[in-house]
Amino acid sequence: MIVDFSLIIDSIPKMLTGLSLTLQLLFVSAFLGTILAIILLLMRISGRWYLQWPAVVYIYIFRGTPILVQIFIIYHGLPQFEFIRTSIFWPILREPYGCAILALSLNTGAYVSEILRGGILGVPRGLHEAGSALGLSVRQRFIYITTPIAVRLAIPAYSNDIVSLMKATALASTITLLDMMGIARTIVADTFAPYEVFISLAVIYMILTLIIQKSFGWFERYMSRYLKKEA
């Protein structure tokens, strides 16, 4: 098979026109998903069963089903209900962009919640006891001791989830959104050269992944700066 390198080079600028939409899906979903994750986390560590169990069930459902299925259920399934079409959420759910944001946010919220919980569980118990001995309240210990350490511990796993979310945005093309993957599919339909086109797309995604990893690597070093000074 002969690879058409000129097609690869020509395809990259075309697909970059969808980069803005891809980044919108990434950043908006990451922001909303993180807020949702914090809410779920607080429910899980509340110590109240009527808050813990809904959070556990939610996390199990969204971590236990493919995100593509979730996108299809939201985009194709929810509009089938009359109360959805007459609700205040219909202006969002009637558009593929809103459905994609909702699905990605709900999915990443479940994963990030578990990442944050893992960070909290990783905080040494002795630090809580030391904070209590200093007279700090439970809330103060959580804000000033637990949270900074838990965030530092959660950064590597959180960065991996953001990379996964970035790649998951490509599924938005299945509901007619012209992100980078959507544009790539239109180019393939015109050129009948999927190999070259998807190689071009892979290169772009690898560059984005590198940028995300480097950014979180810098943030992790910043959060660990005091540990390095002590070492």
Given for the second form:
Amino acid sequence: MIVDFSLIIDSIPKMLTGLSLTLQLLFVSAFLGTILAIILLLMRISGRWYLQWPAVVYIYIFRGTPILVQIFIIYHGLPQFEFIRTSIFWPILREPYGCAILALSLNTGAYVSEILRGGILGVPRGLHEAGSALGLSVRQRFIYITTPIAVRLAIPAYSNDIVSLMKATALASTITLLDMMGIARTIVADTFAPYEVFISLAVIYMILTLIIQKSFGWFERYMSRYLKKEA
Amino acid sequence: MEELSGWGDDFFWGSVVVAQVFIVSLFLMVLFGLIGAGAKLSKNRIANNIAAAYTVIFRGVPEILVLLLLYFGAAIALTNIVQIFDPNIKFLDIPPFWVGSFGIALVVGAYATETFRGAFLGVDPGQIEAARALGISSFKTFIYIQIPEMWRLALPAFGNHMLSLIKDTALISIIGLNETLFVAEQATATTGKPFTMFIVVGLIYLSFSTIITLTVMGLEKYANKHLEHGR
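Could you please show the structure of the form predicted together with its partner chain, as a counterpart to the form predicted alone just displayed?
Every component of the complex follows; first up is the chain already shown.
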């Protein structure tokens, strides 16, 4: 079997034109998803059942079903209803771009919320007690003690989730979006050279993964800088 | 809901396919994970490097890309081989079932490698030394002591890997496996009710996830039975 290097050299710039779409999907849904995750988290730790239960059910549903099914429900499924096609959300839901962002944000929100909850549960009890002994109110303790420590504890899992999200953006190609994966699929459909194109794309995705992991690794060291003095 | 009538059996057989893929890929995933963990923990540097490359590649590349590469790549490779014997064959169709199961098992196996590695390291070395002192062979030590002790530590993360597997089966519909998502697409084409059909798929996956979660909870209870007296 012969590797067609000229095809690799041709196809990499073509696929990189989809990089901006891949990154847009990643950053916008990571941002919206994290906001959603914080809301879900606050609902879960609120201690009020009418806020807790909807959050638990939401997380259970979105973590229990494949992201591809969620994308299909939003993109193919929602236009079944007349009231959605006449609603103000239709300009977003009509476009595959809006649907992909919506699906990815809703999905990652459920996962990130669990990650943040894990971070909060990891904050030692003694610190709370120390905070209340110093006369800090519940709100002050949450903002100045729990949050910074929980964020630091949650970084490794959060970085894994961002990598998963980056991998999930490739599924946007199933709803006609031309991200890197979508472009690669059209090139393969034209040339029928899956090895050259897909392996080059795999290398691009691996570089992205590496960049994400390195950045979060740096951020984690930055957040834990006060710990080094003890060691 | 009347539009669902006539599709019940298709969805049922689609679910059976999902379950079959899950069982085959679960077996392969455990195999890949154990081999990977063994290679990572071995003193052989070549094995270390191969295992490291395996985990970096399959944790950094989107699942859909792995599946498409394996599917089209295997089809081309096999067609080339078959054409040596019979030049009249233009394209060889390969079963998406096996390629898909193999593909998702490779991806999740990369995550399982890390889980198993961590779990093997978590086994108290004193246990292995004690076995050696009792004259138990190293093979028997591995089967009767290391695996049962490692299993308990690996279980929580392993449950998550099983959930990833079941959700990844949905991706195999992209390479043409007639599982539930594929059935839903066909049903949509006939009935024009995409929302209903994809929601059914979502519910099927949600029930699979629930069964797996409950099973893992039961297994964890069983695995930690001997620790309950201490509390």
